[in-house]
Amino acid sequence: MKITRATVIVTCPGRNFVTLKIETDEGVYGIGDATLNGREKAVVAYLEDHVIPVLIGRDAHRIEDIWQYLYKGAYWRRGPVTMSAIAAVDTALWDIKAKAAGLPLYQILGGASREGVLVYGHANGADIGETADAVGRYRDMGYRAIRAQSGVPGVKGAYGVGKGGLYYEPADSALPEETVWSTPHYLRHAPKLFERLRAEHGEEIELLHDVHHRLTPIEAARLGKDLEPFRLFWMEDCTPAENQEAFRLVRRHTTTPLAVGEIFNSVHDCRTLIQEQLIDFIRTTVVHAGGITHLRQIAGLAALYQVRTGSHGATDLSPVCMGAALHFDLWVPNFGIQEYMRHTEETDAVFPHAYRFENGYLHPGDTPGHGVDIDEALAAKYPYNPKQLPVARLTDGTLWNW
């Protein structure tokens, strides 16, 4: 089965998505997500100028060989642009292979390891009361696990607090919005949020929280210890992980479970974290970590050390990535949880999909392939609209981690 054509489709049904479509001489095609939030056009150029020309004529079934060719053959390895482009190719090829076999992707990967994929939603509010109410609404929708974020007194534009509704999208301006951050205010406030949530919603619901790389290791350790009485499912991205060894300090001081990895691009970014059991959940994604082929390697390493998966699933990943992730989640033995931020109705129309939500779980469906398609005519009605993520500064003006 030879690759005859590959095209990049850029669309913005509420936010920007980049999709790669690979076609074959047998009429079977596959699609992959190539979205890199705020840097979408960089991946488009990488695909169109450097990847697509070397794909034409290759055997679409040789997924591993093509992955190695794109990774090793470029010489300049890793990085979010390269790995997102490779992931788009890899996802599309897995889609083709499963379609050619007439099977849902999870069956090609090895079959289901569970009946459904536990997911968590995002509850947020301008203050603790609003967040507590939002958690209640998510419970009413059937969620068993909920990430909770709250506005912080004295902090302008606290991370994770949307501007309304279910669709939190931080990349919302052509130039980066500047927000203000205060670690002392946040460290005093966050434990109060979870004290309220446990008092109001009890012990049965799983609660998660994203620190979004804002703390130093010792500050993260302090927060983890302060949150222990409220038994979080995890504390996410508590400190920047470029220095993987920093998590040793956090681990020594708290038993709050730790999750990290949404901005990782390869197994090398998390090898120390996994091998030293410094984290409990690895959050690498299909689109940013080189596709299903490489994500399997990361999960395999993690399984040796009792680290579970918890893949990123925000709205900056298209339904194509979500569909592929759910097939991966249904198969992977050491699954933990899947983030699930609902897309807008416009996005769902552009990307018709087979996955469905029920009683706190998602199922990818049994459509051959990964179960997500793209309506190219509808996609063309939503042209690219430049948007960038915010930046954060401390109260004295120092640029900080957003």
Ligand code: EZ4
Given for the second form:
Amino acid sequence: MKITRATVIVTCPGRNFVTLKIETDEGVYGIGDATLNGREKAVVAYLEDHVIPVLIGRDAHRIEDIWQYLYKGAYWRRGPVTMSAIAAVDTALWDIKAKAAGLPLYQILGGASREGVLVYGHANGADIGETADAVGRYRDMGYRAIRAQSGVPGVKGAYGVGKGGLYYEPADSALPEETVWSTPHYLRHAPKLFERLRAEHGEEIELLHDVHHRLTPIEAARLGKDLEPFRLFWMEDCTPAENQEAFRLVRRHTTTPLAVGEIFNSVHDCRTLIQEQLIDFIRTTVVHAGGITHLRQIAGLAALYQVRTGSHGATDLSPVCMGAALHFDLWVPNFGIQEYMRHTEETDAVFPHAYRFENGYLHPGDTPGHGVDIDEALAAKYPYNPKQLPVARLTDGTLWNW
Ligand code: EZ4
Ligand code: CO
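Next up, can you give the form predicted together with the named molecule of this protein, since the form predicted alone came first?
Complete assembly follows, chain above in first position.
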């Protein structure tokens, strides 16, 4: 089955998405997500200028060989742009293989290991009361696991606080918005949030929290300890992880489970974290970590060390990524949880999909392939609209980690 054509589709039904479509001489086509939030055009150029020309004429069934060709053949390995481009090709090829076999993708990977994919939603609020109410709304919708973030007194524009409603979108400005960060205020506030959530919502609901890289290792250790009474499912990205050894310090001090990896793009970004069992959940995704092929390798390493998966699933990962991720999640033996931020109705209309939410679980559906398509005519009605993520500065002006 020869690849005859590949095209990149950029669309902005509320936010920007980049999709790769690969067509074959047998009429079967596949799609893959290539969205890199705030850096979309870099991946578009990488695909159009450097990847698509070498794909034409190759056998679409040779997924592994094409992956190796794009990774080793580029000479320049890894990095978010390269790995998102490779991921898009890989996802589209798995879609094609499963469609050609007439099977949903999870069957090709090894079949279902569970009945559904446990997901967590996002409860945000300007203060603790609003967040507690938002948790209630997610419980009413059937969610069994909920991430909770709230505004922090003394901090303007804390991470994860929406502008109203259930929808949260951090990349909403043509040039990066400047926010202010105060660690002392946050460290005093966060345990109060979870104390209130446990008092109001009980022990049964799983609660998660995203620190979004704001703390130093010893501050993260302190927060982990302070959150222990509230039994979090995980504390995410408590400190930047380029230095994987930094997590040794956090780990030594707290039993709060740790999750990291949404900005990783390769198994080498998490090798030490996994092998030294410094984390409990690895958050690498289909789109940013080289596709199903590479994610499978990361999950395989993690399984040896009882680290479970907890893939990133924010709104900047398109429904195409979500569909592929759900097939992966249904199969992967060491599955933990899947993040699920609901897309807007406009986005769902551009990307018709087979996956569905029921009682706190997502199901990928049984449509052959990964079950997500793109309505190209509708996509064309939403032109690219440049948006970037915010930056954060400490109160004295020092640039910090957003
Ligand atoms: O800030 O996806 O866990 N979710 C997150 C997200 C990220 C965005 C960055 O593109 O941290 O909200
Ligand atoms: Co996060």
